[in-house]
Amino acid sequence: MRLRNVPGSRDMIAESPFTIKDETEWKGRWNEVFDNDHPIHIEIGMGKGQFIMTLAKEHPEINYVGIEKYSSVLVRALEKQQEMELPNIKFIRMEAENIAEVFAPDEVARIYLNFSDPWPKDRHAKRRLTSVQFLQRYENILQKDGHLIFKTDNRDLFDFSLEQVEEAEHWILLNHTFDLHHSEYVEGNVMTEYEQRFVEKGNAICRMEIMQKAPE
């Protein structure tokens, strides 16, 4: 898919109340963001924040925060904030790889995968967000209690990420689905822009949640 450039972009980001700039210096001190304890859930790779922001609003005892590297989508969701004006969300432009430079050990409750880059080429597996690469990263920010939610109609970027875990040295499958919209997980399911479209055009979508194992 091709984003459109939005002139501005950046400037907009960089001036908006609802972002977080110099992300790394908040490593440890989220609570001070917030100004509460309150669990944190990430969405990396939001979009235009529909699912994240729908999450925040339903839920005003969490505090999200949505990661997204492109300005050009991310100046919609500061957009749409600027209307709601939800108190317990925040914005980071930034790339995925550096998510543990941003969160501290066990500061991050959950974490959602939205309809990630499927990076389809073999030598770009290390960048899909699911791969072992990246739960490795995910396994010092994440509580170990804490659960990975990941959502995509992509069926080889799944079966790809079913066997990462399978492989990753300290996760576990919890439960997933090859039809999200036809089985029990769909309950409480909050959906995507691009979920939205799938799912109009008669696509499944496939659901998993993982957890880290259990210290022995």
Ligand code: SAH
The other form holds:
Amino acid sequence: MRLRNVPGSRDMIAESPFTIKDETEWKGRWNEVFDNDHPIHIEIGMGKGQFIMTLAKEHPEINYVGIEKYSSVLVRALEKQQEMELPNIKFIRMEAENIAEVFAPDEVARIYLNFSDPWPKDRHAKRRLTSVQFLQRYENILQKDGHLIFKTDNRDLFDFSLEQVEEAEHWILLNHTFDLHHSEYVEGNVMTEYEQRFVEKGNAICRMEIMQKAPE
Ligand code: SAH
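I have the form predicted on its own already, so could you send the form predicted in complex with S-adenosyl-L-homocysteine?
Next comes the full complex, and the chain you just saw is listed first.
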């Protein structure tokens, strides 16, 4: 994500009714935030929010939480939300590493990762959102039958992620494709901002769907 400092974005996030400020305080009671018991789907690293806001509009029966670490990107989603006023979406500005402090075990029904930062240097592998370290964090919040869906055009990151699923003890690969837009999984696919850009450039999009193994 190209970063541009957007003046006042921190203030806007702090004042917005659509962002959750003390996110750890809602751990285990996110149903109170939304005032219903609908399932919660989250996107980690949502950028400007096109993907998750499209889903929220299409699925009023699901609650969405968009997570993004940079204020200057998150404000773009807030600007859209001021127009749309979707009742079933909230945003958190936070570093994903702390995700298990924000949601209780089984509180999240689905996790989306879209075009996550590649962190190409080996010594930064732990920072990739599909590393074994992150998969372990997701185990603490994702329902046992909940899926994690990951899309990227970065083949190295995708291959790494396939290996990590294998290496992580508690995960199984449900399906994957190296060319989403020419596969059966394209049906109902909602494009992200990055995806639109990369598809226009002719890049193939990889996608995988994984879940936790049933306990033996
Ligand atoms: N999902 C969007 C944006 C992809 S760019 C799309 O597909 O269009 C990746 C985004 O993830 C960036 O906005 C970046 O700031 C955010 N991000 C990367 N690592 C993160 C982390 N550890 N915690 C929270 N957000 C993160």
